[in-house]
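Next comes just one chain, in structure tokens: the form predicted alone.
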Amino acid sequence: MSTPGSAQPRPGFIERAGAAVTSRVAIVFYALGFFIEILIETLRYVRRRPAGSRVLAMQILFTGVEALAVTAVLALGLGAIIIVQGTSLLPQFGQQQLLYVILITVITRELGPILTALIVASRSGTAITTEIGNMVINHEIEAYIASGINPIAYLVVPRFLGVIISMVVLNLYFNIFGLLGSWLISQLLQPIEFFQYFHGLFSALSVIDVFSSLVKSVVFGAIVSAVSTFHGFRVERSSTEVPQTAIRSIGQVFILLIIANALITLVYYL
């Protein structure tokens, strides 16, 4: 029995491990509830006249329109590299026709959606976490609640929809520049006949490729927006928490994007 003023014994390894596991499980359930609330408020948002339409428009402008340039450069470079390398190497093995399959697989189905998501996460995900975190510190969230406004409905849902819409548009934009625009770049290095290229390209493209790319865009957009807003609300008191939370948020977004991409690709090949 400890006497008053004596040092309390430090918790053992089992106690610390149990506390850590309990904390992690609580965060997971809280995040799941947060995501379900986003989905519920999103359904309500699209059924009524949107109250945060300006926030939605600004989110699409920042996430989608302002990212067009970097997306185009990345898509052009990737597509041109695949075309130049494919036309140089594949004929050596008598497999020239595989060039179009590789283009569709790499750009439309795999790297296009994930690279677009990484661009959006790096730009918009960080900005969303930082913006909402600063709103928490400045007690703006408390003001919304005191005024009877649901912060998730007014702040999260427009950003959630804006990022998803922007992801779909940017992914389509990436595919256009990667598959079509890169052909123009490749003409400077390894010319390919116009009709031969586009006939082979559209012959290799299937509906399931387009559907898979669209599904990935929607899922990746939901991950980026939900995780970014979730971490923004987790900021508590100090402004020094904001950059730390933003870094933690982007790290988790990257991990979840890779896991989601692997799962969707696995389902595609089953």
The other form holds:
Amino acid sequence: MSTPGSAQPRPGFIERAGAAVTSRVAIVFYALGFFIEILIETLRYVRRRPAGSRVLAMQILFTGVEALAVTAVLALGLGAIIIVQGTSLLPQFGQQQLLYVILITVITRELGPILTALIVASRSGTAITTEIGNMVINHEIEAYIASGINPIAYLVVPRFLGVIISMVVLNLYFNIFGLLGSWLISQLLQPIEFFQYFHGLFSALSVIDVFSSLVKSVVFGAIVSAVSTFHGFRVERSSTEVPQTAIRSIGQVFILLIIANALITLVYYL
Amino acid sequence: MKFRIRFVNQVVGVFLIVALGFLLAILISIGSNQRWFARNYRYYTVLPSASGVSTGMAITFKGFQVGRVTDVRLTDDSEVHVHFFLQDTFIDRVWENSVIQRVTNPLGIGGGLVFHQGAEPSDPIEEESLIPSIHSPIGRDLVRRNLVRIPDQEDTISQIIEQLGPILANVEEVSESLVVVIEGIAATFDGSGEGPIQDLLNQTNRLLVEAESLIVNAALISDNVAAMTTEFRDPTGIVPRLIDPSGSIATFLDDEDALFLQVEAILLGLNQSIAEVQEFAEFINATSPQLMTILEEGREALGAGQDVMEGLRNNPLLRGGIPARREQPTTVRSFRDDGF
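Show the form predicted in complex with the partner chain, please, the one above being the form predicted alone.
Once more the chain from above appears, this time first in line as the rest of the complex follows.
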């Protein structure tokens, strides 16, 4: 026991490691509880026809509509590259029909959802974290609570739903531009007959592919919005914490997106 | 206020409705291309193996896809049943005696199931019935009787493989023959073989052994001839002197048997000496036991003497040996001793 006035002894390595692990586990459980709270409030939000519908619309506007241009360009470029490369390489092996399988595998099943998620995370995830972090610093969250408004219901749920809906819709647009729009670009380089292309494409595309892609979008949207809002609320008092938290948030989002993508793909092939 | 912000609901609505419209269009296109609402006629075939066959594999007819594999099962009888459907647009071509062929490609691509139409038009085969495989006895019989139309292979790789098949079979036969020949040659050289070559080799071996001994003898003869030749070359050698008309041989042969008689006398003398030596040897043999006894006794006497000498040497009275004998000078002096 230390005497009054004497310096506290520095904790040992094991003590510090135990404290770090305990802290991490506490954060994980806190995040889990935060996510469950979001899900519960989302169900209530859908049932009571909320007053925050404009927040949801604004979120879809910022996250979905404003990201459409970037998504479209990326999808067009990717689809055109696959078509051009496929039409020049695959006939050398007599496997032209594999072009459609490659297109669907790359655009619909794998790269479409993950690239869309990365775009949304980069644009909207950081924006959400920054916005909520600034609201915490400005004591707006305390004001909501003082007014009897649940900040998760009013601030998080519209963003949660808005990002998920935007992600799903953007993924659909990514597929449309990637699979259909890229055919237009390919006409400039390697013309393919219209009916031949779409017949082959829709013969190779299955509902499972579309369903898998949409499931990925929903999961990715949930990850981006939940992690971004969670880190936004972790800002405590200083405005300098906001960019640091945003960087930490986007890093975690990327890691979780890659892990989730791998897990869903594994489930798809099981 | 910006247009987007003012009409946010409309913008978002259009954004969502267009996406949903595309989703519906995609699903309808998939359904129409994949014939979700069309009737499929189900059949099955029996294959020797399921390798290269998988669910979803296309069934083609003259290069067109006319159906798809729906299930591959291993029955309790260890038969591979492949269930598939054929499209309704094609059902009018599914005549009696049609067969299914499994086409494999060693590159792992381009294989699949091919439908071959029966030769004679008929009503479609009843649904859920067997369409035999071309690999089955029924299928082979149909092909042999020309009851099924088998077009030429259009796939280049298949054509090459078809041509490679007989060539590889011939190469295999030649290889097997070569193996047999090589084994026979190895056995022949090993000595464990049979046949005329082995007999010939055995005879050759025996001849070589005989020839080797002949060569040794020939070498000896050759040495003798060489020595004789050397003697011939020497004018003072023994051979010219022997064969000289006035040489020893001529003299020996022309001395009225004097030399012969001397030689005979010498030989008789030698004979007599040998007889005496023989008698002496017999005497020695007869007396050898006595000699042995004497030698044995002598040896024992020497041993006893050795013991005595050892005892004497160990006698404490005599230890130190026999002292040197001191000469006692005589007291009688001669006259010559004093300064003579």
